[in-house]
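For reference, the chain that follows is the form predicted on its own, supplied as structure tokens.
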Amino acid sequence: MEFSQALHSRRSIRAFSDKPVPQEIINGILSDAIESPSSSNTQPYKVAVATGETCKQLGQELLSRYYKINKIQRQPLPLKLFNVATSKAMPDGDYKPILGKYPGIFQDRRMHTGKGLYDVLGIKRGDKKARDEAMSRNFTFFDAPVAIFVFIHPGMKFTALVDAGIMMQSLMLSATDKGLGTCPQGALGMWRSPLEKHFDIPNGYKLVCGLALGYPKEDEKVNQYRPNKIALEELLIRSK
């Protein structure tokens, strides 16, 4: 693909086929991602790649925790407080996700995007069960055969997060160029302990998020959904 074509055709895939991704293609995508710029070439990130049985087991472990925490949220306050203090299902990620409303205009954009996605999925606003089921698919990576987890070294402070974001964009564009799809997922940063069962995570590295990778399932409307982007005028900060 030409760069602009890859950039504009990339979108978050939420329905993957079960077609396995050959290891040489995964390696090629990761090798492309390594070419990303970083602060003073520090490259303060690492990735854990789950495929095959490891990917399936991780998905089931994360899904189980999601259902447990979802159940706790519906309990009466005293029981909820007790389970929050004792349940192993509580999030143990390194970075706290944004809970509740986003600030200002960002909540408006979030709501607009969510409504568009649920409209495509045929989920009505008041259908909590369907919304929960849609959310749960995050934790089995939308059936993708590959799940990638991104870690950074906090010693590089905020630049590590910037550099990891640049690396992930390179990874996603490389995957798009090779005919694959991706979905970056902040939800996959909620639980770290399941990953520690499967990967020897280097000391000091913190889990940021995850990313689903695979071949998009054909004829799935959800894979065509693309939320509106801001206009150029809204991006620019005007001079005084």
Ligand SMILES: Cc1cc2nc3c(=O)[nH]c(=O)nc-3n(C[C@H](O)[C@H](O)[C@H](O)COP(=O)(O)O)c2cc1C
Second form
Amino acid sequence: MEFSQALHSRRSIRAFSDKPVPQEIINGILSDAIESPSSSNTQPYKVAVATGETCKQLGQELLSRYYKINKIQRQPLPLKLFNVATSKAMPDGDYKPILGKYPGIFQDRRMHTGKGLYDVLGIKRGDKKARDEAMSRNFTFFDAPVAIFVFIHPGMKFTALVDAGIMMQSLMLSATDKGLGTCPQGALGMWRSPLEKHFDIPNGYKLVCGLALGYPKEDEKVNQYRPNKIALEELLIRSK
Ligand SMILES: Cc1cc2nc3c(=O)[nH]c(=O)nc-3n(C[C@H](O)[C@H](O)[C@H](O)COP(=O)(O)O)c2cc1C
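Shown: the form predicted on its own; wanted: the form predicted together with the ligand:
Let us now look at the entire complex, which starts with that chain.
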């Protein structure tokens, strides 16, 4: 695939076929990702790759936590407060998500993108149940046979986050080039403890993001969704 074609055709995939991804293809994609630039070549990231039974088990563990916290959200206040304080299902990720609205135009873009996605999925604005169901699919990686979890060493401060982002994009473009689909998933940063059961995570490393990897399910409308990108003028800071 031409590089530009890979760049333009990559889109987040949210429906995967159950076709397994051969280990040598996974290794090829990861080897491509390793070629990424990083601050002073520190490469302050590590990845945990879940396939087969591990992927299935992790998906079920994360999904069950999602259902539990969803139930807690709907409880009357005193019970909710009690469960928030005591439930083992509460998020234990390393980075807290932004609660509530994003600042300024970012909230508008978020809403617009979310609405576009729900429209494609045929989910009405007030249909909380269907929205929860759609959200829950994050935790089984949209049925992808491979889930990748990205960790950084926070001692490298903000540069580690930049480096991890660049590495993830290389990984996603390499996957696109090989006919695979990906979805970067912040949602997979919500819980760390289920990962600790399956992986020997080195000391100090923090979970930043997850990523689903697999072959896109053909003819799924959700995979045709093409959210707007900003115009060049919006990217540029005007000169004085
Ligand atoms: C850091 C990061 C976290 C994301 N988290 C999620 C997520 O949890 N669930 C999801 O469905 N998509 C997630 N996405 C995908 C974005 O929604 C998607 O990249 C955006 O809407 C642009 O669409 P595109 O990837 O198809 O170009 C995430 C993307 C990034 C870069």
